[in-house]
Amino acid sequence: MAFRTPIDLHTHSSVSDGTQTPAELMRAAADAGLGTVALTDHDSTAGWQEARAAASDLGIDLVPGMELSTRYGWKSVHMLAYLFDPADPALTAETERIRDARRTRAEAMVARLAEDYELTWEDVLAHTTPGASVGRPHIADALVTRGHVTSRSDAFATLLHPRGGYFEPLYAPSPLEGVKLIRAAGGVPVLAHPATRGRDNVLDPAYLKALVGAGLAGLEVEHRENTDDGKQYLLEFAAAHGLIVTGSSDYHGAGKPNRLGENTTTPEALERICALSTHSPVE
(Lines of atoms letter the chains of each structure in order from A and count residues from 1; the text may use other names and numbers.)
(Lines give C-alpha, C1' and ligand atoms only; values in the text may rest on other atoms or scores of the structure.)
(Ligands and ions follow the chains in the order given, each with its own letter.)
Protein backbone atom coordinates (compact mmCIF):
# COMPACT_ATOMS: atom_id res chain seq x y z
CA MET A 1 0.00 0.00 0.00
CA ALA A 2 1.05 3.62 -0.37
CA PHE A 3 1.78 5.11 3.03
CA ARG A 4 1.09 8.70 3.93
CA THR A 5 4.23 10.54 4.94
CA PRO A 6 5.99 11.52 7.16
CA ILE A 7 6.07 8.24 9.14
CA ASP A 8 6.76 8.08 12.90
CA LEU A 9 6.91 4.50 14.23
CA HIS A 10 7.35 5.00 17.99
CA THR A 11 4.86 6.89 20.18
CA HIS A 12 3.21 6.45 23.58
CA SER A 13 -0.23 7.28 24.95
CA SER A 14 -1.64 7.40 28.47
CA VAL A 15 -2.23 3.65 28.21
CA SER A 16 1.41 3.43 29.25
CA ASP A 17 3.55 6.45 30.12
CA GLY A 18 2.43 9.08 27.62
CA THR A 19 0.39 12.06 28.76
CA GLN A 20 -2.28 12.00 26.02
CA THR A 21 -5.07 9.53 25.38
CA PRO A 22 -4.73 7.48 22.18
CA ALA A 23 -7.23 9.78 20.44
CA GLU A 24 -5.42 12.89 21.65
CA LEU A 25 -2.15 11.41 20.45
CA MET A 26 -3.60 10.82 16.97
CA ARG A 27 -4.84 14.42 16.91
CA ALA A 28 -1.37 15.65 17.92
CA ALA A 29 0.15 13.50 15.16
CA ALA A 30 -2.20 15.00 12.58
CA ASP A 31 -1.49 18.51 13.85
CA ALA A 32 2.24 17.79 13.55
CA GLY A 33 1.73 16.92 9.89
CA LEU A 34 2.35 13.19 10.20
CA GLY A 35 0.79 10.88 7.63
CA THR A 36 1.47 7.57 9.39
CA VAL A 37 2.02 6.88 13.10
CA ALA A 38 2.60 3.75 15.17
CA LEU A 39 1.14 3.47 18.65
CA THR A 40 3.70 1.53 20.70
CA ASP A 41 2.67 1.64 24.34
CA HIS A 42 4.73 -0.33 26.82
CA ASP A 43 3.59 -3.96 27.07
CA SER A 44 0.01 -3.11 26.10
CA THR A 45 -2.33 -2.99 23.11
CA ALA A 46 -5.21 -1.47 25.07
CA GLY A 47 -5.06 1.79 23.12
CA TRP A 48 -5.34 0.30 19.63
CA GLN A 49 -9.11 0.54 19.20
CA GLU A 50 -9.37 4.16 20.28
CA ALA A 51 -6.35 5.09 18.16
CA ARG A 52 -7.77 3.33 15.10
CA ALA A 53 -11.03 5.22 15.28
CA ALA A 54 -9.32 8.57 15.74
CA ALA A 55 -6.75 7.93 12.99
CA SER A 56 -9.51 6.99 10.56
CA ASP A 57 -11.42 10.17 11.30
CA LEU A 58 -8.26 12.27 10.91
CA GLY A 59 -7.14 10.69 7.66
CA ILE A 60 -3.83 9.30 8.91
CA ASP A 61 -2.53 5.73 8.79
CA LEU A 62 -2.14 3.81 12.06
CA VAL A 63 0.46 1.06 12.50
CA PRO A 64 -0.57 -0.97 15.56
CA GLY A 65 2.41 -1.83 17.73
CA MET A 66 3.85 -2.20 21.21
CA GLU A 67 7.14 -1.65 23.02
CA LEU A 68 7.93 -4.94 24.73
CA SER A 69 10.10 -4.85 27.85
CA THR A 70 13.03 -7.27 27.81
CA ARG A 71 16.19 -7.61 29.88
CA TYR A 72 19.75 -8.67 29.00
CA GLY A 73 21.73 -9.09 32.20
CA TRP A 74 21.45 -5.73 33.99
CA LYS A 75 20.38 -3.91 30.83
CA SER A 76 16.79 -2.96 30.08
CA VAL A 77 16.28 -3.63 26.36
CA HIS A 78 13.13 -2.45 24.60
CA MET A 79 11.77 -4.31 21.61
CA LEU A 80 9.32 -2.61 19.26
CA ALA A 81 6.71 -5.03 17.93
CA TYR A 82 4.61 -4.22 14.89
CA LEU A 83 1.56 -5.79 13.24
CA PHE A 84 1.15 -8.79 15.55
CA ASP A 85 -1.94 -10.63 16.78
CA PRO A 86 -2.98 -8.85 20.01
CA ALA A 87 -4.84 -11.98 21.10
CA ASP A 88 -1.86 -14.32 20.76
CA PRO A 89 -1.96 -16.40 23.98
CA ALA A 90 1.78 -16.59 24.66
CA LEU A 91 2.49 -12.90 24.02
CA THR A 92 -0.62 -11.84 25.95
CA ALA A 93 0.39 -13.96 28.94
CA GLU A 94 3.90 -12.51 28.93
CA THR A 95 2.77 -8.89 28.72
CA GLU A 96 0.31 -9.47 31.56
CA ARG A 97 3.16 -10.89 33.65
CA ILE A 98 5.34 -7.86 32.84
CA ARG A 99 2.56 -5.40 33.71
CA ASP A 100 1.91 -7.17 37.01
CA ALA A 101 5.62 -7.09 37.79
CA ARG A 102 5.78 -3.42 36.81
CA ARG A 103 3.04 -2.55 39.31
CA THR A 104 4.62 -4.62 42.10
CA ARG A 105 7.96 -2.97 41.40
CA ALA A 106 6.42 0.50 41.40
CA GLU A 107 4.68 -0.17 44.72
CA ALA A 108 7.98 -1.32 46.25
CA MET A 109 9.81 1.78 45.00
CA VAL A 110 7.12 4.10 46.32
CA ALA A 111 7.24 2.39 49.73
CA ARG A 112 11.01 2.95 49.87
CA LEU A 113 10.72 6.56 48.72
CA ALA A 114 7.96 7.21 51.27
CA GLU A 115 10.42 6.48 54.07
CA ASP A 116 12.36 9.62 53.11
CA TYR A 117 9.93 11.76 51.10
CA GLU A 118 6.29 12.74 51.32
CA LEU A 119 4.82 10.40 48.70
CA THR A 120 1.93 7.92 48.59
CA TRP A 121 0.72 5.27 46.19
CA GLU A 122 -2.38 7.40 45.65
CA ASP A 123 -0.10 10.20 44.44
CA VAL A 124 1.21 7.89 41.75
CA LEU A 125 -2.20 6.57 40.72
CA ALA A 126 -3.37 10.17 40.28
CA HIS A 127 -0.99 10.36 37.31
CA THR A 128 -2.33 7.23 35.57
CA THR A 129 -5.46 6.36 33.65
CA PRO A 130 -7.62 3.30 34.45
CA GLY A 131 -5.93 0.16 33.17
CA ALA A 132 -2.63 1.91 32.41
CA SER A 133 0.66 0.07 32.81
CA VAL A 134 2.05 1.75 35.94
CA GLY A 135 5.77 2.45 35.94
CA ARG A 136 8.61 4.74 36.92
CA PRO A 137 7.37 7.64 34.76
CA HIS A 138 4.23 7.84 36.88
CA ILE A 139 6.31 7.86 40.06
CA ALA A 140 8.40 10.62 38.50
CA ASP A 141 5.28 12.66 37.77
CA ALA A 142 4.12 12.23 41.37
CA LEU A 143 7.54 13.35 42.63
CA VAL A 144 7.29 16.45 40.42
CA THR A 145 3.84 17.26 41.79
CA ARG A 146 5.11 16.90 45.33
CA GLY A 147 8.00 19.25 44.52
CA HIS A 148 10.76 16.71 45.19
CA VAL A 149 12.17 16.98 41.66
CA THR A 150 11.73 19.46 38.82
CA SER A 151 10.88 17.11 35.94
CA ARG A 152 10.65 13.50 34.82
CA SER A 153 14.20 13.76 33.52
CA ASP A 154 15.37 15.07 36.89
CA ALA A 155 13.63 12.18 38.67
CA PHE A 156 15.21 9.58 36.38
CA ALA A 157 18.64 11.15 36.82
CA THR A 158 18.41 11.16 40.62
CA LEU A 159 15.87 9.37 42.81
CA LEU A 160 14.73 6.82 40.22
CA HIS A 161 18.17 6.10 38.83
CA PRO A 162 19.54 2.60 39.55
CA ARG A 163 22.15 4.27 41.77
CA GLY A 164 19.60 6.48 43.50
CA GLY A 165 18.95 4.07 46.34
CA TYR A 166 15.26 3.45 45.61
CA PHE A 167 15.47 1.45 42.40
CA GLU A 168 13.95 -2.00 42.04
CA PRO A 169 14.69 -4.26 39.04
CA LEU A 170 11.84 -5.21 36.71
CA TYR A 171 11.03 -8.72 35.56
CA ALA A 172 11.20 -9.06 31.79
CA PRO A 173 11.98 -11.85 29.32
CA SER A 174 15.29 -11.87 27.45
CA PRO A 175 15.52 -10.05 24.10
CA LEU A 176 15.84 -13.44 22.40
CA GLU A 177 12.62 -14.63 24.02
CA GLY A 178 10.98 -11.34 23.06
CA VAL A 179 11.90 -11.71 19.39
CA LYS A 180 10.56 -15.25 19.35
CA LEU A 181 7.29 -14.25 21.03
CA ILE A 182 6.70 -11.39 18.58
CA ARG A 183 7.47 -13.55 15.55
CA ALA A 184 5.24 -16.36 16.80
CA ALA A 185 2.41 -13.82 17.11
CA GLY A 186 2.85 -12.88 13.45
CA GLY A 187 4.61 -9.62 14.28
CA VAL A 188 7.79 -7.85 13.30
CA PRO A 189 10.42 -7.07 15.98
CA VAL A 190 12.65 -3.98 15.77
CA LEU A 191 15.20 -3.18 18.47
CA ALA A 192 14.37 0.20 20.03
CA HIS A 193 17.06 2.90 20.46
CA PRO A 194 19.89 0.35 20.87
CA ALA A 195 22.77 2.87 21.12
CA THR A 196 21.64 5.27 23.82
CA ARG A 197 24.94 4.84 25.65
CA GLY A 198 27.14 4.71 22.58
CA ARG A 199 28.68 2.13 20.31
CA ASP A 200 30.43 0.25 23.11
CA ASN A 201 27.17 -0.32 24.99
CA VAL A 202 25.14 -1.77 22.13
CA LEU A 203 24.25 -5.41 22.74
CA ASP A 204 27.14 -7.81 22.20
CA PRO A 205 27.59 -8.48 18.44
CA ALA A 206 27.29 -12.23 18.90
CA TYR A 207 24.00 -11.78 20.76
CA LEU A 208 22.75 -9.34 18.12
CA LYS A 209 23.48 -11.97 15.49
CA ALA A 210 21.53 -14.50 17.56
CA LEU A 211 18.59 -12.09 17.60
CA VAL A 212 18.79 -11.77 13.82
CA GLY A 213 18.82 -15.55 13.54
CA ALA A 214 15.68 -15.72 15.70
CA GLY A 215 13.86 -13.16 13.53
CA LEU A 216 14.92 -9.65 14.54
CA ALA A 217 13.88 -7.55 11.57
CA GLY A 218 15.27 -4.10 12.21
CA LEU A 219 17.06 -1.47 14.27
CA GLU A 220 15.71 1.90 15.36
CA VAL A 221 18.69 4.01 14.32
CA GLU A 222 17.37 7.57 14.04
CA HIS A 223 16.43 8.32 17.64
CA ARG A 224 17.49 11.34 19.67
CA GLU A 225 19.13 9.21 22.36
CA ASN A 226 21.34 7.13 20.05
CA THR A 227 24.85 8.58 19.93
CA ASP A 228 26.53 9.42 16.61
CA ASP A 229 29.11 6.64 16.93
CA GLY A 230 26.34 4.26 17.96
CA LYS A 231 24.25 5.17 14.91
CA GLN A 232 27.20 4.51 12.60
CA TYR A 233 27.73 1.09 14.15
CA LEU A 234 24.03 0.25 13.86
CA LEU A 235 23.97 1.29 10.20
CA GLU A 236 26.97 -0.91 9.48
CA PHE A 237 25.42 -3.86 11.32
CA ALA A 238 22.07 -3.38 9.57
CA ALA A 239 23.75 -3.28 6.15
CA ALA A 240 25.77 -6.42 6.89
CA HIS A 241 22.72 -8.39 8.02
CA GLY A 242 19.98 -7.02 5.79
CA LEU A 243 18.06 -5.38 8.62
CA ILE A 244 15.44 -2.67 8.27
CA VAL A 245 16.48 0.77 9.54
CA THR A 246 13.82 2.92 11.19
CA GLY A 247 13.64 6.37 12.73
CA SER A 248 11.09 7.74 15.16
CA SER A 249 10.35 10.22 17.90
CA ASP A 250 9.56 8.05 20.94
CA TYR A 251 6.98 10.73 21.74
CA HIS A 252 5.42 10.80 25.21
CA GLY A 253 3.43 14.03 25.10
CA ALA A 254 4.44 16.34 27.93
CA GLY A 255 6.37 13.55 29.61
CA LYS A 256 9.54 13.98 27.52
CA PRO A 257 11.05 16.66 25.27
CA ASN A 258 10.75 14.36 22.21
CA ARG A 259 8.61 15.90 19.45
CA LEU A 260 6.42 14.06 16.97
CA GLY A 261 8.15 13.58 13.63
CA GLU A 262 11.58 14.69 14.83
CA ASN A 263 12.88 11.45 13.32
CA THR A 264 11.02 9.47 10.68
CA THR A 265 10.99 6.17 8.78
CA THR A 266 11.01 5.80 5.01
CA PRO A 267 7.98 4.31 3.23
CA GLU A 268 10.27 1.59 1.86
CA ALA A 269 11.26 0.53 5.39
CA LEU A 270 7.62 0.37 6.49
CA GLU A 271 6.73 -1.64 3.39
CA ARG A 272 9.40 -4.18 4.37
CA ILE A 273 7.93 -4.38 7.87
CA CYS A 274 4.46 -4.97 6.49
CA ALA A 275 5.75 -7.66 4.12
CA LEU A 276 7.21 -9.58 7.06
CA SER A 277 4.02 -9.52 9.14
CA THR A 278 1.85 -12.61 8.95
CA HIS A 279 -1.05 -11.10 10.85
CA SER A 280 -2.13 -7.49 10.79
CA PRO A 281 -2.48 -4.91 8.03
CA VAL A 282 -1.96 -1.21 8.56
CA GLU A 283 -5.24 0.45 9.49
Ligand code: AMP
Second form
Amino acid sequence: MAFRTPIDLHTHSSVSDGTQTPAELMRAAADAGLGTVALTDHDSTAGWQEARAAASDLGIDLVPGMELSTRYGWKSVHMLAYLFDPADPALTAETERIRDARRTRAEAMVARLAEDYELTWEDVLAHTTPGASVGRPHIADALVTRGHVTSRSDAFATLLHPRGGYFEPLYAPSPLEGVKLIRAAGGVPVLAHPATRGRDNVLDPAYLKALVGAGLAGLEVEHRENTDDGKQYLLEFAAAHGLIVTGSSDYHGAGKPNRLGENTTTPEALERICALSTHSPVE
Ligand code: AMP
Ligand code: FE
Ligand code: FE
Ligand code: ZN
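Right, the form predicted alone is done, so what does the form predicted in complex with the named molecule look like?
In what comes next, the whole complex appears, and the chain from above leads the way.
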Protein backbone atom coordinates (compact mmCIF):
# COMPACT_ATOMS: atom_id res chain seq x y z
CA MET A 1 0.00 0.00 0.00
CA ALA A 2 1.17 3.51 -0.75
CA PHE A 3 1.45 5.81 2.24
CA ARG A 4 1.10 9.55 2.17
CA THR A 5 4.17 11.65 3.00
CA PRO A 6 5.81 13.02 5.09
CA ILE A 7 5.99 10.07 7.47
CA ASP A 8 6.58 10.31 11.25
CA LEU A 9 6.78 6.90 12.97
CA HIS A 10 7.00 7.73 16.70
CA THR A 11 4.40 9.72 18.68
CA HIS A 12 2.68 9.52 22.09
CA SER A 13 -0.88 10.30 23.18
CA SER A 14 -2.53 10.56 26.61
CA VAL A 15 -2.86 6.75 26.50
CA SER A 16 0.72 6.97 27.77
CA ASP A 17 2.73 10.13 28.49
CA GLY A 18 1.64 12.42 25.66
CA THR A 19 -0.62 15.32 26.54
CA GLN A 20 -3.19 15.00 23.71
CA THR A 21 -5.88 12.37 23.19
CA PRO A 22 -5.29 10.08 20.18
CA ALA A 23 -7.86 12.10 18.18
CA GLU A 24 -6.22 15.42 19.14
CA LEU A 25 -2.84 13.98 18.21
CA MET A 26 -4.10 12.95 14.76
CA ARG A 27 -5.50 16.47 14.28
CA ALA A 28 -2.15 17.97 15.28
CA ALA A 29 -0.41 15.62 12.81
CA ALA A 30 -2.70 16.72 9.99
CA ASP A 31 -2.19 20.39 10.94
CA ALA A 32 1.58 19.83 10.91
CA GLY A 33 1.27 18.63 7.31
CA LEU A 34 2.07 14.96 7.95
CA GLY A 35 0.72 12.36 5.53
CA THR A 36 1.40 9.33 7.73
CA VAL A 37 1.82 9.06 11.49
CA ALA A 38 2.48 6.09 13.77
CA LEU A 39 0.90 6.09 17.22
CA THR A 40 3.45 4.44 19.52
CA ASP A 41 2.27 4.78 23.11
CA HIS A 42 4.37 3.12 25.80
CA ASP A 43 3.25 -0.49 26.39
CA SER A 44 -0.32 0.10 25.16
CA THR A 45 -2.46 -0.16 22.05
CA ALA A 46 -5.51 1.40 23.73
CA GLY A 47 -5.36 4.45 21.46
CA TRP A 48 -5.45 2.63 18.11
CA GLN A 49 -9.20 2.65 17.52
CA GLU A 50 -9.70 6.33 18.28
CA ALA A 51 -6.62 7.26 16.25
CA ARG A 52 -7.72 5.15 13.29
CA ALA A 53 -11.13 6.81 13.16
CA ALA A 54 -9.67 10.31 13.48
CA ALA A 55 -6.94 9.67 10.88
CA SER A 56 -9.52 8.40 8.43
CA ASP A 57 -11.69 11.53 8.95
CA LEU A 58 -8.66 13.77 8.48
CA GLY A 59 -7.32 12.03 5.39
CA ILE A 60 -4.00 10.94 6.86
CA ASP A 61 -2.60 7.41 7.19
CA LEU A 62 -2.13 5.74 10.58
CA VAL A 63 0.53 3.11 11.27
CA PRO A 64 -0.54 1.32 14.46
CA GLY A 65 2.38 0.85 16.80
CA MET A 66 3.69 0.77 20.35
CA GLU A 67 6.91 1.55 22.21
CA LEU A 68 7.65 -1.53 24.29
CA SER A 69 9.65 -1.07 27.50
CA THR A 70 12.56 -3.49 27.77
CA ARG A 71 15.58 -3.66 30.01
CA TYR A 72 19.17 -4.77 29.51
CA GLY A 73 20.84 -4.92 32.92
CA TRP A 74 20.28 -1.46 34.36
CA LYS A 75 19.73 0.10 30.97
CA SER A 76 16.20 0.98 29.86
CA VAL A 77 15.84 0.06 26.16
CA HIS A 78 12.81 1.17 24.15
CA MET A 79 11.62 -1.05 21.31
CA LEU A 80 9.23 0.34 18.71
CA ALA A 81 6.78 -2.22 17.34
CA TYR A 82 4.67 -1.76 14.22
CA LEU A 83 1.75 -3.54 12.56
CA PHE A 84 1.34 -6.41 15.04
CA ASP A 85 -1.79 -8.20 16.27
CA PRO A 86 -3.05 -6.13 19.24
CA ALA A 87 -4.87 -9.23 20.53
CA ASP A 88 -1.82 -11.50 20.54
CA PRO A 89 -2.07 -13.33 23.91
CA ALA A 90 1.64 -13.40 24.80
CA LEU A 91 2.31 -9.77 23.88
CA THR A 92 -0.84 -8.46 25.60
CA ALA A 93 0.01 -10.48 28.73
CA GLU A 94 3.48 -8.94 28.80
CA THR A 95 2.30 -5.36 28.20
CA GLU A 96 -0.33 -5.80 30.94
CA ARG A 97 2.39 -6.95 33.28
CA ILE A 98 4.53 -3.92 32.41
CA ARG A 99 1.60 -1.49 32.87
CA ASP A 100 0.87 -3.04 36.30
CA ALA A 101 4.54 -2.70 37.19
CA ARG A 102 4.50 0.92 36.00
CA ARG A 103 1.69 1.71 38.43
CA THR A 104 3.27 -0.09 41.40
CA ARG A 105 6.59 1.55 40.68
CA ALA A 106 5.07 5.02 40.31
CA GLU A 107 3.18 4.55 43.61
CA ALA A 108 6.45 3.55 45.29
CA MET A 109 8.22 6.64 43.93
CA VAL A 110 5.35 8.88 45.08
CA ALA A 111 5.43 7.30 48.55
CA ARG A 112 9.14 8.12 48.83
CA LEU A 113 8.67 11.65 47.48
CA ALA A 114 5.77 12.20 49.89
CA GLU A 115 8.15 11.77 52.84
CA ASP A 116 9.87 15.01 51.80
CA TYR A 117 7.36 16.85 49.60
CA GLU A 118 3.64 17.61 49.67
CA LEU A 119 2.46 15.08 47.07
CA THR A 120 -0.27 12.43 46.86
CA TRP A 121 -1.09 9.59 44.50
CA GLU A 122 -4.32 11.45 43.66
CA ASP A 123 -2.17 14.36 42.42
CA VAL A 124 -0.57 11.99 39.94
CA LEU A 125 -3.85 10.35 38.91
CA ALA A 126 -5.21 13.82 38.13
CA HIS A 127 -2.63 14.00 35.33
CA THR A 128 -3.47 10.61 33.80
CA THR A 129 -6.41 9.25 31.84
CA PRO A 130 -8.09 6.04 33.09
CA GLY A 131 -6.04 2.98 32.17
CA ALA A 132 -3.06 5.02 30.94
CA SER A 133 0.50 3.68 31.02
CA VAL A 134 1.66 5.63 34.06
CA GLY A 135 5.22 6.94 34.08
CA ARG A 136 7.57 9.46 35.57
CA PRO A 137 6.17 12.16 33.24
CA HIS A 138 2.87 12.01 35.16
CA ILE A 139 4.67 12.29 38.50
CA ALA A 140 6.55 15.23 36.98
CA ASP A 141 3.27 16.94 36.05
CA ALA A 142 2.01 16.51 39.62
CA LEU A 143 5.27 17.94 40.98
CA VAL A 144 4.87 20.94 38.65
CA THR A 145 1.27 21.51 39.81
CA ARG A 146 2.44 21.40 43.43
CA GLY A 147 5.18 23.90 42.59
CA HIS A 148 8.08 21.62 43.58
CA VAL A 149 9.66 21.83 40.09
CA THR A 150 9.16 24.13 37.12
CA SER A 151 8.73 21.61 34.25
CA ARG A 152 8.91 17.95 33.26
CA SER A 153 12.53 18.50 32.24
CA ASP A 154 13.32 20.08 35.61
CA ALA A 155 11.73 17.08 37.37
CA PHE A 156 13.71 14.59 35.26
CA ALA A 157 16.95 16.45 35.94
CA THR A 158 16.37 16.48 39.70
CA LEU A 159 13.81 14.50 41.75
CA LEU A 160 12.98 11.86 39.13
CA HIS A 161 16.55 11.26 38.00
CA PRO A 162 17.84 7.71 38.65
CA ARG A 163 20.31 9.24 41.12
CA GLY A 164 17.79 11.76 42.49
CA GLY A 165 17.07 9.71 45.58
CA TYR A 166 13.48 8.72 44.80
CA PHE A 167 13.91 6.53 41.72
CA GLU A 168 12.60 2.98 41.44
CA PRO A 169 13.56 0.77 38.47
CA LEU A 170 10.78 -0.55 36.24
CA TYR A 171 10.20 -4.25 35.53
CA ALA A 172 10.57 -4.97 31.82
CA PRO A 173 11.50 -7.98 29.66
CA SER A 174 14.89 -8.14 27.94
CA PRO A 175 15.25 -6.58 24.46
CA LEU A 176 15.69 -10.10 23.05
CA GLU A 177 12.40 -11.25 24.60
CA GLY A 178 10.81 -8.06 23.28
CA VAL A 179 11.93 -8.71 19.72
CA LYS A 180 10.67 -12.29 19.90
CA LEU A 181 7.28 -11.26 21.33
CA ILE A 182 6.77 -8.58 18.67
CA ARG A 183 7.74 -10.93 15.85
CA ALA A 184 5.52 -13.70 17.17
CA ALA A 185 2.63 -11.21 17.14
CA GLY A 186 3.29 -10.54 13.45
CA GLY A 187 4.91 -7.17 14.15
CA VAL A 188 8.07 -5.39 13.12
CA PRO A 189 10.56 -4.33 15.85
CA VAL A 190 12.67 -1.20 15.45
CA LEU A 191 15.08 -0.12 18.19
CA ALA A 192 14.07 3.35 19.44
CA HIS A 193 16.66 6.15 19.87
CA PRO A 194 19.55 3.68 20.41
CA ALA A 195 22.35 6.25 20.63
CA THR A 196 21.23 8.90 23.10
CA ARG A 197 24.47 8.41 25.02
CA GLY A 198 26.79 8.37 22.04
CA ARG A 199 28.35 5.65 19.90
CA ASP A 200 30.17 4.03 22.81
CA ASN A 201 26.98 3.44 24.77
CA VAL A 202 24.83 1.76 22.16
CA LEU A 203 23.93 -1.84 23.12
CA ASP A 204 27.04 -3.94 22.64
CA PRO A 205 27.50 -5.22 19.06
CA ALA A 206 27.29 -8.91 19.95
CA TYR A 207 23.94 -8.38 21.66
CA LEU A 208 22.70 -6.17 18.80
CA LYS A 209 23.60 -8.97 16.40
CA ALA A 210 21.62 -11.41 18.54
CA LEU A 211 18.63 -9.05 18.28
CA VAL A 212 19.03 -8.97 14.50
CA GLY A 213 19.18 -12.76 14.49
CA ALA A 214 15.89 -12.86 16.41
CA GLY A 215 14.22 -10.52 13.94
CA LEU A 216 15.07 -6.92 14.85
CA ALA A 217 14.18 -5.09 11.64
CA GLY A 218 15.44 -1.55 12.03
CA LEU A 219 17.08 1.29 13.92
CA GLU A 220 15.61 4.71 14.68
CA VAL A 221 18.56 6.83 13.57
CA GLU A 222 17.08 10.29 13.04
CA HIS A 223 15.91 11.19 16.54
CA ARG A 224 16.85 14.43 18.30
CA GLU A 225 18.43 12.62 21.24
CA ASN A 226 20.80 10.38 19.24
CA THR A 227 24.23 12.02 19.17
CA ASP A 228 25.94 12.76 15.83
CA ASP A 229 28.65 10.15 16.31
CA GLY A 230 25.96 7.73 17.51
CA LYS A 231 23.93 8.27 14.33
CA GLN A 232 27.03 7.61 12.23
CA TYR A 233 27.64 4.34 14.09
CA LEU A 234 23.99 3.29 13.71
CA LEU A 235 24.07 3.99 9.94
CA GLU A 236 27.19 1.85 9.60
CA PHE A 237 25.65 -0.97 11.66
CA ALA A 238 22.38 -0.80 9.69
CA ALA A 239 24.23 -0.94 6.36
CA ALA A 240 26.36 -3.88 7.50
CA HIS A 241 23.32 -5.87 8.67
CA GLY A 242 20.68 -4.85 6.15
CA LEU A 243 18.56 -3.05 8.74
CA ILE A 244 15.85 -0.50 7.98
CA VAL A 245 16.66 3.09 9.03
CA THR A 246 13.89 5.30 10.39
CA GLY A 247 13.56 8.90 11.57
CA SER A 248 10.86 10.24 13.87
CA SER A 249 9.87 13.01 16.24
CA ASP A 250 8.95 11.12 19.46
CA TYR A 251 6.29 13.81 19.89
CA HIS A 252 4.67 14.00 23.37
CA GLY A 253 2.38 17.03 22.87
CA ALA A 254 3.21 19.69 25.45
CA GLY A 255 5.21 17.13 27.44
CA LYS A 256 8.41 17.58 25.41
CA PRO A 257 9.78 20.15 22.96
CA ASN A 258 9.84 17.57 20.12
CA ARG A 259 7.81 18.81 17.12
CA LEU A 260 5.75 16.56 14.83
CA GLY A 261 7.66 15.80 11.63
CA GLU A 262 10.98 17.18 12.91
CA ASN A 263 12.48 13.91 11.64
CA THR A 264 10.84 11.70 9.04
CA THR A 265 11.07 8.22 7.54
CA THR A 266 11.32 7.51 3.80
CA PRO A 267 8.43 5.76 2.01
CA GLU A 268 10.90 3.02 1.03
CA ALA A 269 11.72 2.32 4.68
CA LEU A 270 8.03 2.16 5.60
CA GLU A 271 7.37 -0.17 2.65
CA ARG A 272 10.04 -2.50 4.02
CA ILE A 273 8.40 -2.39 7.46
CA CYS A 274 5.02 -3.25 5.94
CA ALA A 275 6.51 -6.10 3.93
CA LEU A 276 7.87 -7.68 7.13
CA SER A 277 4.57 -7.57 8.99
CA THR A 278 2.74 -10.89 8.99
CA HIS A 279 -0.41 -9.57 10.66
CA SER A 280 -3.25 -8.66 8.32
CA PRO A 281 -5.79 -6.56 10.20
CA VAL A 282 -9.44 -7.29 9.43
CA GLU A 283 -11.01 -3.91 8.86
P1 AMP B 1 9.48 6.16 32.67
O2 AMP B 1 8.90 5.39 31.51
O3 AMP B 1 8.50 6.30 33.76
O4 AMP B 1 10.79 5.66 33.16
O5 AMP B 1 9.77 7.64 32.11
C6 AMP B 1 10.49 7.78 30.93
C7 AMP B 1 9.69 8.66 29.98
O8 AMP B 1 9.84 10.00 30.37
C9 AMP B 1 10.17 8.57 28.54
O10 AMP B 1 9.19 7.93 27.76
C11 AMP B 1 10.29 9.98 28.08
O12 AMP B 1 9.34 10.27 27.09
C13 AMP B 1 9.98 10.85 29.26
N14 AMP B 1 11.09 11.78 29.53
C15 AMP B 1 12.37 11.48 29.78
N16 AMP B 1 13.09 12.60 30.01
C17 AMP B 1 12.23 13.64 29.89
C18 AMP B 1 12.37 15.05 30.00
N19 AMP B 1 13.53 15.64 30.28
N20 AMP B 1 11.26 15.82 29.81
C21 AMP B 1 10.08 15.24 29.52
N22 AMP B 1 9.89 13.91 29.41
C23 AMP B 1 10.95 13.12 29.59
FE1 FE C 1 7.57 8.91 26.73
FE1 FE D 1 11.49 6.17 24.14
ZN1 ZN E 1 8.81 7.53 22.68
